[in-house]
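In the block that follows, a single chain appears as C-alpha cells, in the form predicted on its own.
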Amino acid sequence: MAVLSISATDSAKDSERPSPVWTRWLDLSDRAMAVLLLLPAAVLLALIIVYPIGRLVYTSFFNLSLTSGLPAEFVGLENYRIMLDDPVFWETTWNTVLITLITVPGALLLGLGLALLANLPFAMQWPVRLSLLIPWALPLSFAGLIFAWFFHYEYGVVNDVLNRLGFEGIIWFNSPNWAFAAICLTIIWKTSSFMALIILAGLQTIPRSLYEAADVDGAGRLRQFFEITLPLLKPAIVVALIFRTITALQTFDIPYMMTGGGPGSSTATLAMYIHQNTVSFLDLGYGSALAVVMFILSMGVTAIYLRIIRTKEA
C-alpha cells in the first residue's frame, strides 16, 4: 500500500510540472497555428511590397535632387502642390486615362473574339491557341519598335497598304492625334492576346451540357452567348479587366519606343513623366510624388472592380 501511495503521489507531482517548451508548440490553437504558418509570407510581403511603398511615400515628402548636391530637405506636401500647378502632369495624366479608356475596352472586345475563335472545335486547335501566345510573349519595347516601323511614313507597312488602296499615306508621328491613334492600336494588338488567354480559360470551365440543353430548347447561338456564355464569363472578364487596367495606367514601353512622348508631350504618359523626373532629371522627391499618384490611381481602380464584384455576388 505504501508503494502504491508513493507512486500516486509521484504521478500527481509529474502532472503538476510545467510541460516542456516543445510540447507546448505542438498544442497550439488553430488561430495560433494559422498565424505561425502565415508569418513567413507576411514578412516576405512586408519586405517586397510594404517597405518599398512606404519608402516611396516617405521620399515624396522631401526635396531630393541628386543634381543639386544638397542634402534631402523635408518639404511636406510641397511636391504635391507643385504637381497641381504642373501642366505637364495634367497632360500626361489625361493621356494615361485616355489610353486606358480606349485600349482596355478595345483589347477586351478583340480578346473576347479571339477566345471564342480559339474555343471552336477545330480538328487542330493548337495552331490557333499558339498564335494567341505570340503577341503576349513579345516584349513591350520590341512591339513598340515593330509598330514604329509599321507606321513609318516612307517605308511603313501601313502607308504602303494605304497607297496600294489608292489613299495618301499619313505622317503618323507628326500629328498628336494620329500618333495617339497609332499607339492605341499597337497597345490593343499587344494586350488583346492576354485578355483572350484569360477569357479562354474561363470558356473551358463552362459545362458543355448547358449548350446541349439550350440546343434541345431551341435556343440559337446568339441567345446561348448572351444567356450562358457571357454570364458565366463575368468572373474571368473582371479578372482580365483588373490586370489590364492596372497595366494600362502604367503604360510606358510602347509610347516611349514609338514616339518618345512626342510631338511635344502629346503622347507622353504618367509613367514616362515619372521616368523623366527620376532617371533623366534625378529629381527623386518630385518623381516619388508622381509615382504615389499613379499608385493611388491603380489601387482606386482595383477597389472599384472589387466593389462591383462584391455587389454582384450579394
Given for the second form:
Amino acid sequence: MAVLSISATDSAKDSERPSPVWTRWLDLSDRAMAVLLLLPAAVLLALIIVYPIGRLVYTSFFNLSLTSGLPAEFVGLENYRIMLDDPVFWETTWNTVLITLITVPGALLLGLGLALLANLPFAMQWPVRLSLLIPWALPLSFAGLIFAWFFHYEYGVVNDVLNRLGFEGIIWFNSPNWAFAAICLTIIWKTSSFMALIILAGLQTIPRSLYEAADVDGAGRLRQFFEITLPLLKPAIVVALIFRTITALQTFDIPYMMTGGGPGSSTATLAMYIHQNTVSFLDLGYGSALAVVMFILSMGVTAIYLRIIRTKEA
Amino acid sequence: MASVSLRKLDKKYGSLQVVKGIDLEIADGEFVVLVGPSGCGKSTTLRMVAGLETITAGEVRIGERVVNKLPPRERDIAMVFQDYALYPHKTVHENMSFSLKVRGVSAAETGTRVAEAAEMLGISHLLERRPGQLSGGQRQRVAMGRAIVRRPQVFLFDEPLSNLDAKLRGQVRTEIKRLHQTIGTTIIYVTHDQVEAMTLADRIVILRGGDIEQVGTPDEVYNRPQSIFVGGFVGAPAMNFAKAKVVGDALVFGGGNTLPVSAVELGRSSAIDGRELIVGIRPEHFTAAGGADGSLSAEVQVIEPLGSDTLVHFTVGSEAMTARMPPNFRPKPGTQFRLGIDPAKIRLFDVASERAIN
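Having seen the form predicted on its own, can you show the form predicted in complex with its partner chain?
Shown next: the complete complex, the earlier chain at its head.
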C-alpha cells in the first residue's frame, strides 16, 4: 500500500509540472495522433494516385486535342457517346477481354504445372527455381520481340518445327486469328512464371505431415491433389489471379511489339488504342475517356475477386 | 488387432546409419513405448512401421504379413502425428471421416463410427468446427479420433503430447491410457519424455544411437536398469552414480566410506574382488539412518523441499549425489550427516562397458 501511495503522489507531481513547449503538441488524443502519423503517406498517395485519376476523369469531359490548336472545350459526356459509336473501341475492348479470358486461365494452368514440378523433391532444385524466374524477369517488350522472331514466317523456330513435323509453315502475322493466337501463347509463356512463383510459395506452406496423414488415411496421389493441395492453394491462386487479370486487362507491350495491333486492328488492345489516341493523335480528351473506361473495368474485376475472397473467408 | 515384429531393422541415410538392426516383438494389444533422446532413431523406427520411411534392411511384420513393400494405406495402421496433421480446410467431422470416405465406407457406417469416437473423446460438440477454431488439446483429441474411426490393427503415436502445455499433457496422457484400456488395440508410442514412457507403457523400449539399450516393463527398467544410460535416463531425479572399489565383502567409496555388501548382492563376488565399479543408487533408496553400518558420510550442499518430500543434494568424497528424503528431513547445508543405503537396491555397472553386472 505504501508503495502504491508514493507512486501516486509522484505521478501527481509529474502532471503538475509543465511540459516543455516542443513536446506539448504531442499531447494529442490517440485519434488525432493517428491522423497525424498517417498524413505524410496520405499526402503522397493523394499526389501520385488520387490527383492523376481525378485529373483523368476531369479531362475526359473536355474536347482537348493538341493537334487542333483550339483551347479545351467542356463537352460533358460527348467523348463517352462517341465511344459507343466507335467500332475500334468495341473491337479493342473485345480483344482485351478475349486476351484476358484466354491467357489468365492458360497462365494459371501452366503456372500450376510448373510450380508442382518445381516443388518435387529432387537434387537440383535451385537452378530449376531460378529458371522459373527468367521469363518473369524479362521485360515485356523484350519477350514480344523474341517471340515475334519465334513466329517469323521464314526464320522463326515455330515454323521450322512445324516444317520438320511435315506441316506447312504458318504466316502468323498475316491472319487475325493466327496473330491473336501467337500473342496469347507469348503472354501465357511470359506470365505463367509469375503464377508459378506465387503458387510455389503457396505449395511450400503446406506441411508435409498432411500428405503423410493422407497416405496413412489411404488417399492416392490424385486424391491428395484435389483434397489437400488444391483447397490449400486457393488463397495463393486467388491472389495470383487478381494480379494477373488486372495486368491482362492492361495488355500493351507484347501485341505492340509483335503485331503493332495488326492486321488492321485485329490484335489491338484497349491499352494500345488509348496509347494511339493520346500519344499518336494527341487527342487527350477522348484518350482520357477511354482510360476511364479501362480503369472502371479493372476496378470492377478487382471488386469481384475481393468479394469472392471475402465470402470464402466468411 | 495384431502383433508387430521388427527383425534386424536397419535405416541408413547415405552413410549415416540411424537405426541399427533393431529386433522387437510386440504382442497383440500391447502398449509399447519407444523412448530415448533426440536422434536415437525412435521416430524413424515408428515411421518405418508406418511406411513413411523406406526400410534399408530387415523386416517389419504386422500380424502375419511382411509389410516392407506395402504403402502406408495398405498396412492397416493409424497414426497420430506430433503436429496432429489435421486437414485445416476440413471440419472435424470431415477430418475424422476422410479415411472412411477414401475407402468407400457407407455414409451411415461412417456417421456411426465418427459419432462413437467423438463420444469416447468428448468432442461431439466440435464436429462442425475447423481445426483452426480448436485449442491444442481439442486438436489432439481430433487427431486421436481420426485414428480411432479407422479401427486399425495398430495405432502409432509420434510424440503426440509434445505440443501441449504441462497440465494438459498430464490430462491427455491419462486419456490415452484409458483409450487403450477401452479399445485394447496394439499401440506403438514414441516419446522423449521418460515420465510418459513410465506411465503409459506395458513395455518400454529404450533406444540410444539407433540401438536398443533395454526392453522391459516400467518396473524392470526402473529398478533393474541394464546400463548406466538407462539408469540415468529413466527416473527424475536421475539415478546417482559413484565410483567404488570392491574390497572383500564391502564397497569402498571415495572419502573412506565403506558399505558392507553381501556376496549375493554383489553377484559374482569372487570375480570382481578388487575391481573398480560404478555404483548406481536411486535417490529414494537412501534412508536417513544414523547407524555406522551400511551408511555413508555425506556433506549437505543444497536442499530442495518439495512438500511431499525433500531432495537433498550432497557429496560423498568428490561425488555429487541426490537423495529423496521425508518432507521433514531438513539438514543444514555444509553439515555432515549419515545416509543409509538398502544394499539390495543398488546397481553395479562395469566401468568400461557401462553395463550392469548384478
